[in-house]
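Here's a solo chain for you in structure tokens, the form predicted alone.
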Amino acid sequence: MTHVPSSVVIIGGGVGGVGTAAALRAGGFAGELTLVEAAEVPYDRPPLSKAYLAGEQDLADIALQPPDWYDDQGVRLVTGETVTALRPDERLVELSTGRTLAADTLVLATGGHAARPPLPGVDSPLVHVLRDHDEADRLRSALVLGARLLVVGGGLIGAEAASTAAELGVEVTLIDPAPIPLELAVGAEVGAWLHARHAEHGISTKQAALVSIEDKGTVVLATIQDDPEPLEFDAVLLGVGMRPETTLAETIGLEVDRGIIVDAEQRTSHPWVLAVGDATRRRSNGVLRPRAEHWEAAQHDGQRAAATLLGTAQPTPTAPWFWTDRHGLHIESVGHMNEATDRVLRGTPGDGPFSAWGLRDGTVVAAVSVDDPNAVRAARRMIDRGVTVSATALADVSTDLKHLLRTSR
């Protein structure tokens, strides 16, 4: 950007959109700032598979900001409306009510939708997905005591929802074609240990794929790979990934390839538009990176977009991080475990907090912890600094990680 815009419209009220607005105001942006969100309030998505799904929180509890934050920050909040068209030559945004919004610059934070594989029967009303609060509400109504739920996909959403459903007294079966879901993210050892916890909580697991669904009115018959007969369930949850929302981007000719293509400063192929969050893919050194579909990644996108709009220095990159909760366990992961050539276990799985570390030529490149967030905090600093450590010292739980960070090179 060659100048600071006088007005910005942000489309999408997830963490990427709200994070962009917050970073702009924190950075001193004094222009008009509008945030458009289709729901009645911008809200957080991670609780949808946990406390919100369990009925322990409502929409107000998971709001990303208190109601008065938007007025305090001078953010015009437009809720309950969707954007139907973009008119880049006129710098206008058309809303579903017929109104238009003017903006010098647009930020797309459109997120995505839960994927539905192209299988027979997946459009049945008894087949659920989990990406927004309406979908969580519909799924929650099916999670009655004694109901039979099939969860397809053992990744973050599938495992979290399966855990929540089991706690509600639902009979859960979880299937995934991978022998160890999340292996690339957390490593084979931790991934296998986490997956085995499902059985301890009464969840039946099977390495298999869903073949088809037959809607029988009040129940469905699910044909599962290698099972001789279809199995009967009261509901099915598909946790098989997301589809980025790129419709608006495509209508104005933005470069799109399984996501909205952005550069390192969140610019798209049109000078009027930046994009952040789950719908984006970054091009770095001529290479398109996979979408980073995690909470903090979207927040960092917003910070980078704000810096671009303000003409200030970009924030210092840091190792990617995510968390998940299941069966009373809190798991955090940082870095890229699939890049590790050696792994070091610190502590004993099942015997209190523990962590697993990924090293490459002695340098820390990743870590995953179970109920030990301090380990991941230390690991992140090591990764960001390119720290080389002794595997023996790292495996010794008596070694102070802060001391290891200070003394290692």
Ligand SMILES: Cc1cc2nc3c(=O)[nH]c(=O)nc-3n(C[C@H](O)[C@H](O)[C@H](O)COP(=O)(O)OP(=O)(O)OC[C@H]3O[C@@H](n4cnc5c(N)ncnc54)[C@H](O)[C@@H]3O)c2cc1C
Contents of the next structure:
Amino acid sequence: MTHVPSSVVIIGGGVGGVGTAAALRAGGFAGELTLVEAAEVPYDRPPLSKAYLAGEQDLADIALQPPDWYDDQGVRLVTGETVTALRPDERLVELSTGRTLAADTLVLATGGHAARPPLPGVDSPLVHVLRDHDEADRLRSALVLGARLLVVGGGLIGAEAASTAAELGVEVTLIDPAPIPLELAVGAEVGAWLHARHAEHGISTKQAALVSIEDKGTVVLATIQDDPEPLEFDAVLLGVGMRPETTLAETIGLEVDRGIIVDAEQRTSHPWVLAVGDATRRRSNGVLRPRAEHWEAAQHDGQRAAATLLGTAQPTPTAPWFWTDRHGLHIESVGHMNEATDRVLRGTPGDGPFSAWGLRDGTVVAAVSVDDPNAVRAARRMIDRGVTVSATALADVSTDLKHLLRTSR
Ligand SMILES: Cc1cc2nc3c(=O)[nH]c(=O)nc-3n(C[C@H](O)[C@H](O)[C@H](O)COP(=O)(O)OP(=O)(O)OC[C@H]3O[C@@H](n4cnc5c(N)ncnc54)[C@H](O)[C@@H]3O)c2cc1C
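I have the form predicted alone already, so could you send the form predicted together with the named molecule?
After this comes the whole thing, all chains and molecules, with the earlier chain placed first.
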């Protein structure tokens, strides 16, 4: 029988940490539950490159839970303080104010930071990153009508922020060294089609890397690979990935390798500590997986951590999923497109909703949809059940996906 802890402290109030707290209470955890978050309030990050950056939402709008939720759920919320040290032998965590909290079990949900590549000039105050709400606030104040913004990186966050900035009347240049940003995640056809939408919205795109930045006080000069002359911008946004926050884990000797290593039940290498979300990497079947870095994955980690602590059945695994929005398009993706040997297009890009499916020997392994979330929902069921489909039937938009799901094996 599992020994259910009498007190749990969760460090980090992103979707991973709050999701763990919610899943623990939903699963019947009756012990003491404390959530420590460095920011003023536990908040959600996806809006930071979308409606929040556009100025359509404020911090209260993107709070992960309403203020009463914590009292209602019996979650002791400690905000505006960071955990600065862990004392595993005494089962204590130290806060920045000098206070300590006792914890039978600890859940690290510390997320990460936006990466800054080690290039000359990237520490200039005119060079922005986007992970936290204060970084979004600073970037937003630079997005004034007619400002010239260089976005470095055409992946999820770079593309979303570029789209939001263009909508605000900012003159955006987007560079990425990859010929098709997001190709691995969504496949070449959809990746190229999505990237081409930037130009339609007045964004100038270029396949190139940033070489250096020179801060000129109110503007920067950006040297871009293969450009003879540096270009002048009012601001730069680096959208080049994240760095997991593993400091606390490292100080107590947890196994860390570009993420806190966890098993399928979110256990770390120390029996006192579980870890969830963007700060982690899973080892499964002896293989270290890449960090998931998506909202739903962090939430599912929280559900798994809660099941582990409560000794209840683990949730049924499901194919990884994420969404992203740009230029008024809603994109969803499920599965692993890079594992597909064949890709099938359902619908016509540019002519209403469409989806692209990845098959491997006829079995559905991935799908990505533009304005067609039902397609991805159906694809997820097919991936989870290992369904084999006819590519011809799939490509025919008159084929009902539910029917296809029922009649395929
Ligand atoms: C701009 C942006 C847009 C995104 N858009 C999408 C999207 O459209 N779709 C999608 O699927 N995913 C999206 N994501 C990814 C998604 O937001 C993350 O996967 C998710 O936030 C991960 O949750 P987390 O709880 O692991 O980490 P985080 O959300 O990073 O939360 C970690 C929290 O821990 C706190 N913390 C860290 N150390 C300490 C400490 N020592 N003491 C106290 N508190 C601490 C931090 O303050 C932070 O709030 C986006 C991310 C960003 C940044």
